[in-house]
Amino acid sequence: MQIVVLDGYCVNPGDVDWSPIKALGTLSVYDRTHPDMVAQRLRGADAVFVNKVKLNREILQNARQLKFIGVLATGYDVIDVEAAKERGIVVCNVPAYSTEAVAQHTIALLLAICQHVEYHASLVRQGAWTAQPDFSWWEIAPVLLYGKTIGIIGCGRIGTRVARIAEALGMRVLGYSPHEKQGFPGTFVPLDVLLKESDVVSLHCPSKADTVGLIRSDTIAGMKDGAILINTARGSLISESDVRDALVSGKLAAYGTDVASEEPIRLRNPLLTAPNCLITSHYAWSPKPMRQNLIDVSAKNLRSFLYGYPQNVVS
């Protein structure tokens, strides 16, 4: 079996092990693949693994030998799943491989915003604390999360884990999801109620037709004045220009995000000039144990397919 990895670098820059996949056939790993090279590198491939490389209808129609697509991620919006289904190509993803890591990063963004950690640490290094007459000094007072309300939009594994951490911090937890999830520790409410009552809104839903641009000027208008918005899901869930305007006006107190509408983020992105905006580089998922787990489960997906009982099938 000929196996190709089209964009392996982010998953494995050299510190984890491809051998579980390599054991299943002849493996070719490319760190990155330009769109113009995808068709060529798929020639003769029986199975392909991708993270962010897009496999559209035209690509799939021309990949005559391809039988299996493994997504090195949970989200599979880079794949034309309908075209794959028409071709009889099985598409599998890796659900829940980074739940703990993404939940941790979500709370890290929230705490960094509320404690003004980066800002005060830089002032201390510049001598600002040394120059004070008192033992305790701050320029911006921290925000206490205890007793405040967090609204979780998307109450799957990651949203539930974030809710549990927030509950441990003494926060009231609200949740919104198309279907109520068992085990979610908060109270399910309609979206408009969640936005109206939440001091913090955290996004954990997939990017779909009904969620793209979910946070925009009219939904922001329904939020609490001075609310904090956190996004560790997908950049497309928000209107970046509308969020910037809300930060400038003060309607939103802060926005913390690990994702952007285009990645890597473009210099023209309006959030780069927005006040009180904390942006990290889509690395919440990436602790080493998470990436090795991603490879291990991907190998199990391919092995199960070869044995005739595919798992984690999305198409």
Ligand code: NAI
Second form
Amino acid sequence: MQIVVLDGYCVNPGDVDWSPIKALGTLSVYDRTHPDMVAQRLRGADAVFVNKVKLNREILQNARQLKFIGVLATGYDVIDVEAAKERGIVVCNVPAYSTEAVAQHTIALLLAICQHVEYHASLVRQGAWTAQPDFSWWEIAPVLLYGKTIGIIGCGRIGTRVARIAEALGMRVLGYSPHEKQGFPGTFVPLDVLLKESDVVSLHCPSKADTVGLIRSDTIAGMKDGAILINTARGSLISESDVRDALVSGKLAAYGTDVASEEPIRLRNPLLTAPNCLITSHYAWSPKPMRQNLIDVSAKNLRSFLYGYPQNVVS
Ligand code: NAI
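To complete the pair, please output the form predicted together with the ligand; the form predicted on its own was given just before.
Whole complex next, starting from this chain.
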């Protein structure tokens, strides 16, 4: 069995182990694959794993030997699933491998904003504390989350985990999801109520027709003055220029995000020069145990397929 990984670098830059997949056949791992090279690298492949490389109809029609596609991620929008189905190619993903990690990063962004960690740590390094007469010094007082309200948009796995941590911090939790989820620790409210009552709004819904641009000038207008917005879901959920305007005017106190409309983030992105904007580089999912788990579950997906009882099938 010929197995190809077309873009393995982000999942495994060298610190985790491909051997669970290697055990199932002859494995070729490419760090990255330019679109022009995809067809060539799929020639003779029985199984392929991709993270972000697109496999469109034309590619799938020409990959005559291909029987299995493993997505090294949860989202599988890079695959033309219909075309795969027509060709009888099974497509599998890895659901929920990084829930705890993304929830942790969400709270990390929130705490970094509320405690002004980066700002003060940098001033301390520059000698600002040393120059003070008192034992305690701050330039901007921390924001206390205890007693404040967090609104979770998208109360699935990550949203629920974030809600539980926020509850442990003493926050009141509101949630908005099209379907109410069991196990969510907060109160479900309509979106406009959530926006109006929340000191912190955190986005955890997928990017789709009804969520693209969910946070834009008119929805921001319905938010509390000085609210904090956190986004570890997808860049397309917000209008970046509207969020920038709200940060400049002070309507939003801060925006913490792990995602951008174009990734890697482009120099022209209006958020790069916005005030009170904390941006990380889409790595919430990436602690080592999560990436090894991704490989382990991917190997199980392929093994189950080979034994005739495929799991995590999305096609
Ligand atoms: P999930 O499928 O468990 O939860 C998503 C929730 O969003 C569901 O409860 C669904 O009902 C809800 N939803 C759907 N449409 C909605 C709408 N119009 N308005 C409000 N809620 C809506 O997904 P999970 O695992 O919690 O992941 C959430 C998102 O986190 C993913 O879609 C992905 O974009 C993002 N993510 C980010 C990562 C990162 O590294 N930053 C890593 C993994 C996921």
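Numbering follows the first chain given and starts at 1. Here the structure is a predicted model, which is why all the values come from computation and not from measurement. Between two forms, the rigid core is the largest collection of C-alphas that superpose within 1.5 Å.
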Two rigid segments pivot between these two forms; hinge position among Leu247, Asn231, Arg161, Tyr97 reads Tyr97
Two rigid parts, C-alpha superposed; the smaller one turns between these two forms by a whole-degree angle of 8
